[in-house]
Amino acid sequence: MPGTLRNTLAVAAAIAALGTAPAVFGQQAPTAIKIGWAISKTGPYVGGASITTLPAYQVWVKDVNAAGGIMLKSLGKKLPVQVTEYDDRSNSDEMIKGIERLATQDKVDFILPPWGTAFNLAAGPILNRYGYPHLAVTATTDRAPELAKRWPNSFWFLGTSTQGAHALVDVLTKLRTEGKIGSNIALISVADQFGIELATAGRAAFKKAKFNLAYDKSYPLGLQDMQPILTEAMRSNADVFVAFSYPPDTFAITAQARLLNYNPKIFYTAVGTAFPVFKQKFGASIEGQMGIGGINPQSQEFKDYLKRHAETTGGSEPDRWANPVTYASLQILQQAIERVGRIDRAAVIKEIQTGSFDTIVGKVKLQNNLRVDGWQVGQWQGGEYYGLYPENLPGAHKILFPKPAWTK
């Protein structure tokens, strides 16, 4: 063969050899897994954020990159994780700009959602656009099995609005039953997405339940003057206080409770109560003190939790609640990563709608992209919140009745 014709071809056959071989020679192999999130804090979502989402987002991506990085099999090694943030600034409008900041302009692998049930129903069609995995836990709404159905992507940990209410209205019939409380109830909650749909479902599980809503009262989101409104409840003489109520309210609430010595047999608040700051500021006098959520401080997984959490956070202890399941839903997404093998968002969307995982909160294996066998209702009892409802999941505990007096 003539020896330009063969150098020719050697050089045809080098070209053919690069077009076959684009993850080698035509695109540099990642050393890093692009994990972003546009979060509260600062603005008036920051106390929540900042207790149930952000310190398990870094607990999380502290033990994955101590353990030397999530496994690609597709390159036969660990990757570190690499956090891009941004700050919401509790703003829907900021959040928004930021999810999309980080899906167009910094290209990252997967994007963690925000705080809040407002906050994930927005961002829910921005991350299916853009196919990121949307793991929605802290986002309570009986929207989650339509919209798991719309966004595919999405997956909902904390179960809907409704099973929120109907356990609470289980646990306060069992109480009727035994002729423990009356059937009068005074609720009040925020006019928040939240406290929306949780009273919607509530007036309608309480009435079905034959209880009377002797006082109903809604309160704008913000409102710290809640004595006029505990005032009323307390005129009511319900046997049962139940507030759907956000962390700022859960503590003003307590507070002015307190000072009104409005105390009747069930007192209940939502998200807040099982915050360890709640525990730290009411002390001893929250005892008995029921509340949305729950754990099993028993579990030694979530002891181990427990004491990474302080380490990573300077002392700080998660709530009993979200925190956790948080942390357990970014074991699911590095376990559906790890068995994929690769960074394919939609292949890994599809291990997490089918798949079974080990976690924190024990094995997970969701139904049409909802988890159901969650924590509904927890309680304060010698200085730890207590999961009592369902009554089947592992380290159930007894209700404290009735909710002993306030201390001062």
Contents of the next structure:
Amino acid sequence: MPGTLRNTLAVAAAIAALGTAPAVFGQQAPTAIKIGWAISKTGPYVGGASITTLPAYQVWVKDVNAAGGIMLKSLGKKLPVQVTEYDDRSNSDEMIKGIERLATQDKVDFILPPWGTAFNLAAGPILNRYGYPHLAVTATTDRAPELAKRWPNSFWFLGTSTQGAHALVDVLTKLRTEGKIGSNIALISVADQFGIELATAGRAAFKKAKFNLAYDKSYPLGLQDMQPILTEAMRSNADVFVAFSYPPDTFAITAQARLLNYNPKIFYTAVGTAFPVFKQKFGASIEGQMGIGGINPQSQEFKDYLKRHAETTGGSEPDRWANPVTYASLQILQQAIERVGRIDRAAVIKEIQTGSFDTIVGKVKLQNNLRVDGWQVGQWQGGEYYGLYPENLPGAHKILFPKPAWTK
Amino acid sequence: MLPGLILGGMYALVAMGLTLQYGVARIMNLSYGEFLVAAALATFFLYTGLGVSPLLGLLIAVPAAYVLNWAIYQLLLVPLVRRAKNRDMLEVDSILATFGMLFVVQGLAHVLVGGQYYSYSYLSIPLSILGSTVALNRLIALLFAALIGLALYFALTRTRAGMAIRAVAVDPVSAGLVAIDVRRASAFAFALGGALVAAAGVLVSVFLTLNASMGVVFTTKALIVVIMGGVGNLLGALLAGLVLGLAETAVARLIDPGLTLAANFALFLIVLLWRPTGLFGGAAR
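Same protein, different form: I have the form predicted alone, so give me the form predicted together with its partner chain.
Every component of the complex follows; first up is the chain already shown.
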């Protein structure tokens, strides 16, 4: 039986190869731009991938095709986008295999990256080898500048962990100079990749700015019983509570802090704070809670995006951090392809490196393949998650201080 | 102390269904956690979509799960029971079969609700008891766990059907010799276990953030509790759950939150070294 199956597969592969042959030899003009991605549709990474990355891909494909496709000057017409999708099952081997298959068998024109820092790092070498532009959005690492040099086809959109930590420290330093908070900070962090990176960068930045860590503990990934930790953090009497946390623990920390009526002047949680389900769960009680990311909700482009996102995904909202940036990265890809005017990946990569692009998160011009001016600190105010920092970004909101009491 | 007890009560609640399924029906159900998550997600949609309170949701989920699990046992597992020459073989076969079922349930959940996180607020009201603050919803979950545990304990020790189930758990061959319908008792235990896991799912959905991929977390936790307590022993599961919860909270509070998992497994190892069949386990087979 396995032999027969293998034979069938071989025949199928042969037929598939025959089918694509004309395009390879250029006898026939392409009828579509083939886009492929391998992403976590099952397994532990699906929680992030299905809020941040996949919906943005879907909205973009729908938008592009609704507008008739991507304009290729060399053909003098618009080509629709055709998608090939694989589930990497939150397994990095599967993800690599998926990308390999997209590149060698499906011969797609462009590959969109998987979700998460670890997977983007793992996908880096292979996307580089095959010469595809790598739009690493959901990857926050201090190694981004170094990696951008090593893989000139890779683009990093969310900044580094150090940038994120420094942004928070800048916000706090300003408050302390104004005499609004003291120097004590209660810090907790999840013992997993991004949490560790943020905490390491944060500790150094706090120390440099002469903040004192009155409480500093890490907890294992998956812990949802936060009461003992929060009780200790409360005892430290610090004005500032910082949690470099992941989505499920961000929810647990918030629910249990509210329960304990732990209401420091600054209450910051990291990943997950910008999720729509976070607002849905806590309603008005998260007023003044700070977190990572942010958006400018006043921008008309973003408002339109909200609407299209809801239409495509059956009513769900994007998160207020990396999802709109993911969509923006695809707008950049599209504009770069249209400026080049043909399917020429090397030229597209060059255009992304040097060009300036209009997106739903504003004008983007990468510096050494890095986007440096994204929102780093946000805050819930009146049911919307406003970007607070960097303060020089258009739409930067004023901080709400101190955090109001939890509503019951 | 109280937060530890509450956490422990949740562990016990999550594990009680498995101790029936594994201890009596001898089905090592690897898809256990998926059923828990399925019940939790169903509760989420009942509450946020239709406004059905989770406690009312119990009345829907528990009977539905009982019927579903009974059907699963009859259709999927009875052939394995028939084929198995002894308990060990049934255990291996059931592990393989339920491992497959895990993917079916998880896949269905993904198709139906996608992979994002689900969480809602219900009775998240602080209560001050003995100097510590606890959430009303967690307290209710603990009370239900205790109630269900006690009711089951009495049903198993004081009724005829309960005695039959315990007999099957101890020795299915001899149970058959004294005119106990072993297959019926096993199907009943499996379905009852399924109903319990649905109850656990409904109750934890009130305070945990979940997505469709998180079932395995509950399966492993339940396995530790069941093995630590002694397979098939309800009181053992209750006690083991409470011990784990207390230890976890104490370690997080007094030593370091990073060590909670390590403390859990260390305790598990110590108990197994000291009593290889668990706290309340019978003599080794």
